[in-house]
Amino acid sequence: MHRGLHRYAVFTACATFCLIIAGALVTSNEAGLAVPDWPLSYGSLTPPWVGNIRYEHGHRMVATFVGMLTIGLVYWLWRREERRWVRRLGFIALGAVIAQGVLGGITVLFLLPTLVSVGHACLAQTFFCITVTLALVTSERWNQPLEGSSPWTLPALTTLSIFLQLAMGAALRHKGFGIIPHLIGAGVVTVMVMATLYRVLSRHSTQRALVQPAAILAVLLVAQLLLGAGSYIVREATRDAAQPLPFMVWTTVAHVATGALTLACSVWLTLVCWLLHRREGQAVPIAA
């Protein structure tokens, strides 16, 4: 393991999380078309830092920074990482961040089409999951001995349900459909997370590597449900406001950010379960 590489991967994942927050600020402030051109902003790299331009252009600046970090991460993985599948995942991350930039440009040039905007949001969550995975698999703890076993199917399905719920949330924010599907999705996610937590605590309570992410996942779920209810109430109460009010904006942004953390935590739990499953079955070595 290379500690420097791991720390760099963690920093890239944290920067990606900040990028998700920056994107949520754009949507919540209805600033998606504050800058009408792309890739430049009003034909410049340094447009006036006023009004909603600061959210849209700031989002582009953070995205550019994350793209540069990803290029550095891929190069470092290519030079130092021995596991072929990890190197390939790095190249997938690079492809994802490039595609994300292109989708972001299309959303502006074609005046925020719902399907493209939702795809942009979903790809952002996918890229975040990839960076979190790279941060996890480059850590020293990844290769430490783990005892016991764990089926990974349920955590994987939980991760999928959370991702689909975030996609429906993105569709709701971009007026793709109403709130009812999102509420149904919230119920499904709650059931899946609780089932996963029960499985971990009832059958693997002595395995800290499983209990820790499962407990954090449950806490994040509760926070996400409360933020979801709060953001809906605030949005309805301020529906007639001339512009998005700060409290509504930050409640919505917190809801989006916590959703991303919930997905990342579920990915963490799924990866640990997958690792245990592979080692239990003595499958192809993890370093291959």
Given for the second form:
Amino acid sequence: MHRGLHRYAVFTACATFCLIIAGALVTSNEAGLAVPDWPLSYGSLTPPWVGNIRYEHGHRMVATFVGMLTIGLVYWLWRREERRWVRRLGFIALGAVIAQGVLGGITVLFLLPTLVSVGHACLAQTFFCITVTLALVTSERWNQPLEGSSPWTLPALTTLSIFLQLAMGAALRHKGFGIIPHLIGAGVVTVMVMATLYRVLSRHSTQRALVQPAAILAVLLVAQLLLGAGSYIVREATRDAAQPLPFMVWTTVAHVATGALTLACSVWLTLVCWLLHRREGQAVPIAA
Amino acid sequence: MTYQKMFTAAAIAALLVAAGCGGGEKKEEAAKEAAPAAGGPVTKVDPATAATITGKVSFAGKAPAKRPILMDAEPDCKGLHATPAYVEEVVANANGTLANVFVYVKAGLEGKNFEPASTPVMLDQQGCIYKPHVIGVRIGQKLSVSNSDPTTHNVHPMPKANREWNQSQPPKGQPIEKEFARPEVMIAVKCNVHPWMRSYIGVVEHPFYAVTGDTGAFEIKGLPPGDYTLEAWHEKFGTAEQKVTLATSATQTVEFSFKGE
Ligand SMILES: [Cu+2]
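Mind pulling up the form predicted in complex with the partner chain next to the form predicted on its own we just looked at?
Below: every chain and molecule of the assembly, starting with the one above.
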């Protein structure tokens, strides 16, 4: 294992998390179209630093930085990483970040079509999960021997439900759907996370590698439900405001950011289960 | 299938889906570009028989509380206001009338064509507020958007029937000149740099429209005698319709009334 590579992968994942926050700030401030051109901003790399241009161009700058980090990561993985699937995942990350940049450009040039904006939000979460995965699988801990076994179907389904829930949230933000699908999603995710937590605690309570992500996932879920309710209340209360107010913006951005962390945490748990399952070298029946 | 392959396939599928979503809107936009040119001879209105509609838009009840604009983060905007700025959504006049109401002939002029407008309609940005808040423009008439501010704006009308566009305008920059191809009441205009900035454009096929000001009055002159449907539109209170029959050379009075809280 290359320690520097792991640290770099962690840094890339953290930068990607910041990028998600920057993107959420754009949406919440209704700044998506403050810069009408793309890839340049007002025909330059240094547009006038006023109003919502700050958010939109700031997002583009962080995105460029993450794009460059990803190129570096792919190169490093390609040189140092022995596992072929990890190297491949690096290339997928690069493809995703490029596609994401183009998608961001399309949202600007085609004036924020709902589907593209939602696609941009979903691909952001996907890319974040890839960077988190790369950070995890390059860690020393990942390559230490693990004991026991745990079916990965349930955590994988939990991850899927969280991803779909984030998509519903994005659709709500970009006015593709109302609040109802997102509320139903919240119920489904809560049940899935609780079931996952229950299983980990009841069958694998001594395995720290499983208990840790499962517990963090549960904490994030509670925080996320509170933030969701909070941002809805604040949004309703400020509905008549002349412009997006900072308090509303930050509650919503915190909700989006915690959503990303929840998904990433579920990916973490799924990966550990998958690893255990793989090392066991035989199929594990999907237990009820 | 191995898990790696499944993951790769899923990731590629996600990318394709995301990329595919981008294409759909293009066609729709292209369709909006083509103008349904109103053909046929120009209808001459005989001044001797032309009729007039005059009236006012009255306002009953309480106007909602004025919504202040927070400009602290934008000194270039704030500097142009001696007193706090408010959103011009509901402007109730002292004489019990309502400003910023778009009144126009909605029906009764079908098949008639009128002399095209030769002068552009002006829309300015002053202190990061659109002036005026509500305007009317005819199909094919020039809309000239100017920027009197020392700061950058983007001008972004959000029509449903017309083609949407978004263009930036530097401080005191060249006016942006545009036309609308289809009738549409109303098109919201937004500046995404300053999210409080909003105005409305009513696009009509004929010259028979008016916007109420600080007296709440309107006048629509030079109409051929006949039966018409008149509509009044307000940003917050919606629309109201009235049927009007205009006799030769008549001046007909019409009153609309909107209600607050
Ligand atoms: Cu502006």
